[in-house]
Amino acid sequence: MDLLLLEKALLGLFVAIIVAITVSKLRGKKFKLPPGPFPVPVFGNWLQVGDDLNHRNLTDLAKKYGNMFLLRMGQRNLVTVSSPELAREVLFTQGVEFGSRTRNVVFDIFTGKGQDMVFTVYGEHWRKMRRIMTVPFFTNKVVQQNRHGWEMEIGAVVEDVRNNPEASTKGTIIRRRLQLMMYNNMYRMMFDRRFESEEDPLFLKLRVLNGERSRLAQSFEYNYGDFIPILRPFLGKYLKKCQETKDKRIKLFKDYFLDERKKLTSTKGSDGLKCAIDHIVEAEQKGEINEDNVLYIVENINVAAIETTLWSIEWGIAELVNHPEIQQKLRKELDDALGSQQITEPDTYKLPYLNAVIKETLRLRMAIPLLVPHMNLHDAKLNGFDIPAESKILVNAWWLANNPEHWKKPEEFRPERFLEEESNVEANGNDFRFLPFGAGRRSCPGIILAMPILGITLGRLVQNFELLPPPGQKQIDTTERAGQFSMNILNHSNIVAKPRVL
């Protein structure tokens, strides 16, 4: 009897919500909304388009509804733009209006409701966080201070692969060793710390917790509870797991890195070269930010700097393995320009084909194909349409860079395009068809680190090894795994690395 009453109560509540929403719509503000599929009460378009709103599915919808369309996902408005002109409008011309970030129930947990830099709303907090992070992370001076460390880390990767007897015959999942390299690159910058091996217990803890954070945040599984708040109670276990993972990560960052660095600097004083966290702690001591903000900066770097660059390196290796003629052409450029000398950071700017390979990798295999979502805090206009306040704005940067109306044979991996018909296009947002790091106020400042690290890593690997698929395979698998924002390789393949004599 109690169960029957509960069912009737839930049904009555559901009907009441539908009626309330319908009445609200009839009485509310009249908007000229962008085109899109017709929404139904409560669910909107969720039942029509589903949870999986990856870049390819949104591209299919753009082909049907146009370069700008609206999806009503439960109570959330989602606007996708897919043309260079509209991307310029969102990211640059109206960069202030659309400069905030929309979060969801999971990202609210992982960012402390926007206490970080990446997911905070546009305003004073974001400007302060961006300023505090720029000096220790995102300047040419920082690159010059850290480039020798990056070169040392890829040198260690080369030695480890050379010393692995199976690497030249059966192959090795080189991504695992490159993951350690990327952690060392960034943790040296942040804390002046590195991990000696893939078996380092602290590295293993970090890798597991960061991997779990990425899995939980990038999944489409929780969308229903984010779109329709009355369904959120069903996310209880999922959100509890997110909270537990977040708490463990923040505690690890604090206990093993932040507090240890504070103890070290308090005993040794300020002599010597400062690492990034020292500058950020100084801002905390001045009262500009609090310790939570410091820890969320560490959280951002763990995800935005380490994982995204690693994905791009892995995609670059995969394309070079599957296109041996391109790999050979790149090797010839390196040999002709450098001889037996190993590539260093200053060399990366003088090797046009290497840069073309990197840009082509970022074009075809964009790590963040929808960029980080934008949001307008207030009602706005875009392309003659009304955009209600707090709409989620997605720029389909992958489609901008892979639309055959704008690119010659975009489905092909062809670095030559950036030396021929697209020779003036750079990765810094100078062309709104190609936005791997976004553009405008909320563009990714990590480009200044990612590009040289990509160049040094791919360059050293091609200099020292012939990279091949495992025995019996003509190519390696490049099936995509798309997430809420990301695109990486589904299966991490064995790569045969035959050493070269230089």
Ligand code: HEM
Second form
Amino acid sequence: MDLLLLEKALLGLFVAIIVAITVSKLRGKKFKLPPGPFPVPVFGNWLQVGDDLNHRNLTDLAKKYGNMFLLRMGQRNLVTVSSPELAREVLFTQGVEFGSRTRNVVFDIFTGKGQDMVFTVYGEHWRKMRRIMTVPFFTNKVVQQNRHGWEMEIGAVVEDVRNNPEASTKGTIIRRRLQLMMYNNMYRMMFDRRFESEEDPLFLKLRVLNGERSRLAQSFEYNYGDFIPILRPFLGKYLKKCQETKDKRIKLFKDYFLDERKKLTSTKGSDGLKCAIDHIVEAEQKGEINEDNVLYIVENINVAAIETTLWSIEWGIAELVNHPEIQQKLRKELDDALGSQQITEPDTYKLPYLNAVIKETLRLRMAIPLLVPHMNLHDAKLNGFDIPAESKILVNAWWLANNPEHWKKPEEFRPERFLEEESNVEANGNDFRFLPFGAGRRSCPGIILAMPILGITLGRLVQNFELLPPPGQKQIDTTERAGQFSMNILNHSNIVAKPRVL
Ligand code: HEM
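For the form predicted in complex with this ligand instead of the form predicted on its own, what are the coordinates?
Okay, now the whole complex, with that chain kicking things off.
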């Protein structure tokens, strides 16, 4: 029986190799493909480059093969672009052609094959979802309605840290408290709900399931089975875990948040203040989207909004701790401008050094260093080369923002650059060397919320505390952990927060 199976597997492999060779010969004739390492049948370049396709490894490959190169990862084509001109072409000039998203086997599970907004292909569904999400999430009116909530939440963080005697001596993993804050910022907006403490059982459930989702989705360990279909059976256990996590999360969103909110609004009527999900449910009631789409919007916000902003806050704190002179300069700006007044959202736009600190954090420690992968639905042309349909297109935004050909000493954390030689560069994609939120059609609509939240949070912390490494340490560890397209801090360090007398 086993022999029969082995025979079948070998026969399968043989057929796959023949098909792959034929296909690659046919393609070779038809296409002028971008440069890259020579692929072998079935595996492509996988044996040469491996699974770990993070921004740094892709930067090394760009140094070898140029600003645009092609990797054949098993059956998938992966094109990486690393120059501002090519980024402009992909995101802006040919924004429609390259405006779709690829999903791998794991993202297919977590997004129900693109029923969400972030991972859906460019087209009618995406346009509808983006339109439906704009009014409740991405306008200045939303910022004005929610900013007092955000100010209250960071106020509560400051209070808690002040009341924790260890915070000013041994230090505290302040990220944990800030994570609760980010959940509250977003769950207030979405559902008019907040979690009382880090021990709140519902918060704990959410945190665990979201953490598991991120770990499973961002890991490189499943790449082999995604790239090479004949190896996919070996992913069985992994994909089952993904499916279970996805089912539990969606059920949690539905049972504890969506259904509760629907019940509340149906009994109270529409006289209460609307929160974001009420607008989304209205679109569901009008038949524009279905309940699955509503739940995937909640899923998207949990990842796209909470994690990215939290990672950026954590990177900002780490850099301020490791650069006390920059922290001091920021504190002086805040003190001079505001005295003993606590920073609020309107102040964030008037503090140039605070903005420079935020931009420098987003440049050096880009949370989404490869943007969210793009894709061309149809055969396309880029820089004189053919890009076969359904190629995964990665824009190496981290390298664009850290390439010494384009930036003065990019390895240095130096906010002053955004007040001096780069004073015209904004985070909104006005310069294709600096794309922390992407640019063009698929750029991040959440920038309108993320920037003030970053400003209020970092501003309040620096106003109220001197942030230091734990006793006996000169610096905190800033080792990176890279994922499929994410970059966060590997170790969540203790931070000493010495209260200031204001
Ligand atoms: C510091 C925080 C954030 C960073 C660094 C960030 C970065 C990004 C990046 C790089 C993209 C992909 C752009 C592309 O593929 O071209 C993206 C997409 C997206 N972001 Fe953000 N983001 C942040 C916060 C937020 C927030 C607060 C929200 C929502 C409230 C949000 C919602 C989204 C959505 C919905 C998309 C998908 C857009 C689409 O595919 O059309 N993000 N973000």
